[in-house]
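Shown here is one chain on its own, the form predicted alone, set out as structure tokens.
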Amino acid sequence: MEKVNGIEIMTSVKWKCPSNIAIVKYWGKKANQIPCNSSLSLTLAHACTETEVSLSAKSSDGVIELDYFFEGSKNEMFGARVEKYLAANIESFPFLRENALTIQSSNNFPHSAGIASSASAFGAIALALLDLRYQDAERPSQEIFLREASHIARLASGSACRSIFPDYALWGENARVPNSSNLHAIPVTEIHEEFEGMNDTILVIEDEPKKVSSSAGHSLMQEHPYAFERFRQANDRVRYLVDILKNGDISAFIEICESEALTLHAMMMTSKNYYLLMKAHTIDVIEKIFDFRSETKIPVAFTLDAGPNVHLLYPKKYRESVQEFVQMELAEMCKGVIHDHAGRGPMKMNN
């Protein structure tokens, strides 16, 4: 048997899963990771987590026996989160009752860079666990396998369920979108050539962990004075965006993309326990983007995650012009710049 960190491994699988950036934002959730509104995201190509999950003989009587390593070092804090998630969902993975688990994970993007690391991390874990579950059982079709992986990933991190699918993914029940579900994401497959291979340049304004976690931010929507209207607005925008991605209306895309970013932060700033995650250079960068778009007519759009860093989205045919603008006008206000684009989704890797 192969040994990893001194442990004899019986079997292992390795998956790479990308992160994603939401265009229409998910903000507010109910019990069991059910979203209060539907959302739609762009799956990235390069910003990924690689995770190897290995099984070995148990050495204790615990429900879950887990060693979690991140980039070669044991990570007790995230490991505890993973262990809690596995214990809550052990019926989905009965092999964990008889086997110990070793997880070795690494990211190819820096921490606190404005890239959703929990989405890619739990996406990769869900895919690997499901892969192990089907090693001794009849494997379903790829469509069913990915839907199951999306469901399992959602139970750990809501946004992770969208990372299971390539290009664009939609999560959350929406009366106007067939097959949409609160339990898993679905791929958005009718994409106009204008939006194929969409570029995402991530402008790292601040690389320190944010002071208010996304989980805390979600909980503040429970008593938010504008919650009902916000959820209605997001669901409408998801429906509009599905049509926009189909018909190629880049101006309408920009309008929804940027308004969603500002609305997300407006929800934070108008919560009962209000807070502010934008920084001075966040505003400076946005104003530069407005000026560049007005002067050049190049259709660039910004969006923000739940933090200060800016994602700059633009069609692939403008890559050279936009990246030159970033280098000349924006890079000096950033602690880092990461160029990415729409990706083809997760991939199983050779061990």
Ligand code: DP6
Second form
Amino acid sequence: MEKVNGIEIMTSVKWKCPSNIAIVKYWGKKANQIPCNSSLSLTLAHACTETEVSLSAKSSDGVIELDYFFEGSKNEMFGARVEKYLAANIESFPFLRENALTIQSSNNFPHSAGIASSASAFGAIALALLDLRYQDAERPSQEIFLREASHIARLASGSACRSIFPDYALWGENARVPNSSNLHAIPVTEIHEEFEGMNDTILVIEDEPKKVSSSAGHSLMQEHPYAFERFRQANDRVRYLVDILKNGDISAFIEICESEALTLHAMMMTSKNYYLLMKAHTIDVIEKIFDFRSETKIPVAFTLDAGPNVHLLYPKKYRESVQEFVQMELAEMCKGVIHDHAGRGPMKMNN
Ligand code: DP6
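To test you: the structure above is the form predicted alone. What is the structure of the form predicted together with this ligand?
Everything in the complex follows now, all chains and molecules, and the chain you saw is the first one.
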């Protein structure tokens, strides 16, 4: 038997899962990780988490016995979040009653770079756990396996359920999108060539951890004065964006993408406990993007996550000119620049 950190390992699997950036945002949720509106995102290629999950004999009678290592060191805080999630969902992973778990995880993107690490982290954990579950049971089709992984990932972190699928993924019930579900994401597969291989350049404005967590932000939507209208708007936009991705209308894409970013931050600024995550350079960068677009007619769109960093989305044919613009005009306002693009989704690795 192989030993990891002095523990005898019975079996282990390793998965790599990418992060994603939402174009239409998930902001507001109900009990059991049910979103208040549907959302649609771009899955990234380079920004990934690699996670090895190993099983060994239990040494205590605790419900979950977990050692969680991030980049080689024990991470008690994230480990506690994973443990709580596993205990709450033990029915999905009955083998955790008899086995101890070691999780070793690492990201190939810098911490606090404005890339959603919980999406890739929980995506990878969900895939690995499901893979372990099917070592002793008949494995379903790949389609069902991915849907189940998305479901399991959602229970840990909403945005993680979209990372299971390549390119573009949609999560949340939408009356006008067939097969959409609150329980798991679905792949959006009819993509015009304009949007294939979409680029995402991440402009890191601030690399400090943010002061208000996404969970706190979601809960502020519960009594938000504009919540009803916001959820309606997001659902309309998801349906519209599905058509845009099909017909290649880049101007309509830019309009939805940028308005979504500003609406997300407007929700934060207008909630009861209002707060502000944009920094001065976030606005400076956005204004430069507006100027660049109107001068060159090159279709670049910005979006924002729940943080100050800016994602620049643009079709692959404009790669050279946009990256030159970033280098010449934006890089000096940023703590870092990361070039990424649409990716092919998660992958099982050899361990
Ligand atoms: C602004 O998925 O991080 O990135 O479900 O509480 O883990 P939890 O929230 P999380 O929220 C993501 C919010 C967002 C928008 C989005 O990704 O759709």
